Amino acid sequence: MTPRKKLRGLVAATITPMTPDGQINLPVIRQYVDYLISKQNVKNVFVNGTTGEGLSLNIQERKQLAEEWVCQGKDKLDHVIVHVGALSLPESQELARHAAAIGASGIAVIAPFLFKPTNKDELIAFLQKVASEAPAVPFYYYHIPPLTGVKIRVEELLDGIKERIPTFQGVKFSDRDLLDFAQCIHKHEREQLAFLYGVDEQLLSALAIGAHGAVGSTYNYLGRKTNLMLEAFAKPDLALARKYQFLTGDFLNFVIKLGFGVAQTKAVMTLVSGIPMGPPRLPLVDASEEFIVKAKAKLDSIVWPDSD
């Protein structure tokens, strides 16, 4: 799957579907393509991520939903970016292979956070050898400070980072660390690189600094109404944008109270889209009945500005 274009907009951080018994679900991929393009207006899609359980998976059940989705996505959507990270460097590169082979429009790579790497130098080692092995495909890095402890800045991560991985194109930005991110872009901005950003409650923000788009979980069931903010932010109509950006952080507000994680946003995802979604991998667990209620009761209260 060739890019036409610029990886730009709303990246969907895609949920792994499993069966009851905990397998991965395949056969829904289809009409999760489906519902992503006409329900979400969502064209690219991140796989194998933190929301879809990537690390939880073996490798080739990372083969086969990354198989699934630029299978399905063909002609569909604009870009499948495969997140090919792992702790094993062998496993990593095994991946990019794969993702290559397959015709991913990309691939990215998370830091190993087991055995950390402790400065700018050793993590360039791991993601370039990784990147070397998809030579032909654009490499994106996967910054979440948050789950991996590793805390190199991005500013200085970038820093000569093309001489070493020529295919490098971006950074899935998920911190919040605001002026690390705004240092990416003020120093990058005319190397057409993607910088998304992956918190989703503060993407207006991000947008204010640069960001060319996003990469997050609630665009698969709030992908319309995030669309309709980018719009308005474009206009700029920022009192609009500023009510859709308010309105998702009250949710997630809602929900971050009580306790929101990737079992939860399977439990969302099917409550909203009608797409069986599954049980989580374990250590997570289903979401509580309770929970459940709660957060549809929460979003069906929402007035969004467009339900006039």
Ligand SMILES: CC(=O)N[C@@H]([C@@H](O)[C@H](O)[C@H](O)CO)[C@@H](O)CC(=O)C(=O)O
Second form
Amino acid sequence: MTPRKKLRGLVAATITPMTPDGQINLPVIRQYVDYLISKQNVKNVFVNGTTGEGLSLNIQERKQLAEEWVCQGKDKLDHVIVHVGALSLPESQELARHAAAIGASGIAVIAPFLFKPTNKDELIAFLQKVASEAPAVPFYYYHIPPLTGVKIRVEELLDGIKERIPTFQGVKFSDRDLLDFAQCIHKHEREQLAFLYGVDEQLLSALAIGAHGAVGSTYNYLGRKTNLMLEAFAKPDLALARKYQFLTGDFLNFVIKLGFGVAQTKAVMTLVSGIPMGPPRLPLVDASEEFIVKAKAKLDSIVWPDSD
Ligand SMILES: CC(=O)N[C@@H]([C@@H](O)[C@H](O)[C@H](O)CO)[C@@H](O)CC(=O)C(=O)O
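After the form predicted alone, can we look at the form predicted together with the ligand?
After this comes the whole thing, all chains and molecules, with the earlier chain placed first.
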């Protein structure tokens, strides 16, 4: 897939649909692609990331999912970014070569998080070994310290990164440290990079400091509302943009208090889209019936500015 457009705007961190017995449910991807485009106005996806349970899948499953998204997204989606990070360097390299071979429009890599890099040079060395396996594919660093425990500041990581990784194209920044994020944007203003924010409930703050877009789980089912927030911000109509952020925040605040993670995201997506996302894979367990009832009631109670 040769991207015609720069990576901008919303990117859905895709969920991995599974059958009730826990196999990946590939036939659902076609419907999923159409749903994202027609109902959520989202035309970029990030496959096999956190929301996609990428690190809980085996290599074969990850390849099959990547292929299906690229194939079903052909001439429909703008970007299919495949997350190829793994704890094992050879596995990550194999996934990178595979993503290149199938025509993914980008690859992303998370920091290894069992044996962790202890400094910037160790992390770059790992990222470089993966990126070099796909020398014609844009490369994104996936920063998610709340899950990896790797807290190397991105601002420092990016210093000189282009010399080591010529395909470096940007960062998916899933952390609340907006000072670090702002410094990345500020220091690389002149380069054609994409700084994508990954804490959906704080996206408006990230837009204010120059985020080029966002990757997140909620854009699967709140993509249309979040796109209206982006439009309001661009106008600029900050009062309206805030309304959307407060309302999506109100929903997330509610479900986070109930206990919210990938399993619950799967349940909410099934509820909203009607597409069966199935159960999560252990150690995650299904969302409770009580959670689903309460989440639905909360979503139904929200009065959005565009439905006035
Ligand atoms: C920790 C986590 O899962 N963060 C999500 C957010 O989209 C998150 O679900 C959202 O902000 C709600 O808290 C994304 O940053 C993860 C993501 O993009 C991915 O699945 O690759």
